[in-house]
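The form predicted on its own is given below as one chain in structure tokens.
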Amino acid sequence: MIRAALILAATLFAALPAHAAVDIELVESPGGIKAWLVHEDELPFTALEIRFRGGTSLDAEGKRGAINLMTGLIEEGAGDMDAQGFATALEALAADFDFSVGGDVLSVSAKFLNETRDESVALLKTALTEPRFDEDAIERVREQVLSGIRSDANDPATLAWAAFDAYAFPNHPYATSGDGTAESVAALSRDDLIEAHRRILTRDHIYVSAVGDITAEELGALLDNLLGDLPAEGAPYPDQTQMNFEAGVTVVPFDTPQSTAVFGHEGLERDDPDYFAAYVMNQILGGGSFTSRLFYELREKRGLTYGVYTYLSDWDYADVLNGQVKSANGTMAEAIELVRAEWQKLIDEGVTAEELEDAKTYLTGSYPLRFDGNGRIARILVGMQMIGLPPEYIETRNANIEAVTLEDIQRVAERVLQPDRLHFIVVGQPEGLETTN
């Protein structure tokens, strides 16, 4: 019955109007842990989002994949509960926990009902502070990771992104997969996982948001109880990347009828004054909608691909303007030339007033749709904190989009787009393409 109630509550919250106001309260616990709170008392549950900055980039030297494997083991037994005991306790509370990790962040997403809040927080605390790392659980999750690595070795898109990262971010954790390699993962010991836990699950890496039926006072006490016993400091963050893109093509031979190309060059920092103009410009160029220039030229006009897109990648230690396109081996060379041509055309000719208006309409209209549930709102709020956005950004974001002018797009295109540094990594057997540098 409790499980059904939680599902119903989540469904009801998701049905709230997308344009509903998001009133953010800044909270600091008695112990000094800061959080953003949206108090929503119509439904008796709370979504809590916790992020630990650093992600897999904090792997110790020679232990690639340790933080990823450790994250997969957090709920595979904790305290006096083995994996099955932990799952049973979670089910009994009708709570939901999710642990995930990427290159920049380890995320903990939790949802729990008011009536089981204390017990749910206690269980989550046990998972975060007392993971067991039982040998049988380690081997089970290790095999899951290894299976994913073997699968990735046969996926052209994954191979293309891996090769792009190795090219773009030499001598940096971003250059290699946070999953590790088959060799590095196989070599990880239980002690390595304990060390991985110590490196990232610490108070100096924490960002928190909460959305739901909880007051600021209650949240402050919850945070100290849940997170106050974590170590104060973890591993130091890596340095900013040193990127050095050169125009050209790198071909990675792979037996497949369709090639995959990943491309890009340096991008723009999120706090740059020109970021909103660059964001709108990218929407027009290749932002993923059916009206982008690249989609029209490559898909609609010539039928070279089912999809092509570009986006601004804002990572903690690198900023890149990225893109991807898939095309048959016989047409990939043409697709790449068209991408290059559109890059230059936007610099030379700018965009039309109609293109600008269409992009603004899409970007401003789709934004409220992101706020369709307390879990998603909590994730948005903690993400805003991590990139230094103020709470009022939610209210001002669309106005900043609307303020972008044709002149702004032209200036930013000339500044950001760099055809002379646009590099393509192609995985497949593309006809008429060879590695150029």
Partner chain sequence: MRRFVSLLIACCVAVPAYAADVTSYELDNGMEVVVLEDHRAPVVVHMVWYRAGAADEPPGVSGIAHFLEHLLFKGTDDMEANELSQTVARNGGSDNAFTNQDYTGYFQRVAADRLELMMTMEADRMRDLRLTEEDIVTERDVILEERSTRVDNNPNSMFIEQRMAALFQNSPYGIPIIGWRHEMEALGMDDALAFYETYYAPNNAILVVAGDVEPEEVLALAEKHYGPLEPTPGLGDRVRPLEPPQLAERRLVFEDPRISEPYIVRDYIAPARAAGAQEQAAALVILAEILGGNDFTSVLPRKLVFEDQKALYTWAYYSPLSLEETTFGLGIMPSPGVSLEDAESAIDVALAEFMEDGIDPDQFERVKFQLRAAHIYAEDSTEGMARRYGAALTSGLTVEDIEAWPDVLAAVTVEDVMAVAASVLDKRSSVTGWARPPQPEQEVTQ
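Could the form predicted in complex with its partner chain be shown next, to go alongside the form predicted on its own?
Next up is only this chain, free of partner chains and other molecules.
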């Protein structure tokens, strides 16, 4: 028997942004599972974050909704326990497991007390490796998913985002809801769920972080036990999206007093040299919740909306500059005109030195404030791994923000902001707006 030594990272990163100390240990288990760990013994529990890359985009052809339904069934019976037996065992441990899935990632968030750690991990392992997919559980969760699909068809914001995805990502898994349709979900079989499990819950898709009262040795052993039995390789990842935005409006009629608009066009990749400049630019345009230009023009000055925002949407296989605004049916046309005007104004006039300075002080000052709480830090660390950032990023990130100049903003505004591609999806009964082209 080959005795695998626990390979502990020699590197101990003392990342000190401003003054937040986040000491990240790189852990590799004897079985080769990598994780980032922050040892924090102030509270007697550990937050463990596990990610499986691919999310619902790994659904097999014609099986839309299978990974979502499978995720809903992970806690519905495993090993020798049915759904209620599993829940009873979990309740008795006072651990907290959460399973969720989106377009890019299946997330497992776990919290467990020191005093019940081993039993909690054993239970989580059973859920991840021996789900039962009992017929009665399948039917119960299927009905719950179908009920959610019917409700979503009556929610303006969900309708708007769904229409945006369909418009933006043709011929890609992102184009349709990962929940599936009423028809596709109704048709899913138990075999489809087993296949869905096999496609995504595999070792090649895993990313892990842990924060709490646990050592590197303990975490390494825990990970081999918990995840070592999963198959090595799952389904291949999807291709990059091919987007082709056109300026205009798509109206989705819906009987409601307030319209919801989702808008956007192509963004830029996370590793683009201009990413930080674009990030700062977006902060000024629509990122700052009470300070952005869009906030000022639409809410503070004119009272047209309760909320308007933009952000750089960073999907694994698509990069979009996205935004949303809600306004009364009678004022949505005006709101859209103002959004377009701000796009153009930023290209034509850039930003002022004061705006740039304010955005930088906000972004650099707020960054260390994110790192409070075991759960929050664990989620940040696993997210960093998934976008390929090194631990040192925590130390260098603010310098990258500081380095952005007025010229950078001007260049990136001209490059990224594209009024001739900015498309609006509007759900509601907006006055004076009709679907273009």
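Each form is matched to the other, and the largest set of C-alpha atoms that superpose within 1.5 Å is called the rigid core. Residue numbers count along the first chain shown, from 1. Everything numeric here is computed off the predicted structure, so don't read it as measured data.
Superposed on the core, the two forms barely differ at E28: its CA moves less than 2 Å between the two forms. For Q385, a C-alpha deviation below 2 angstroms is recorded between the two forms after rigid-core alignment.
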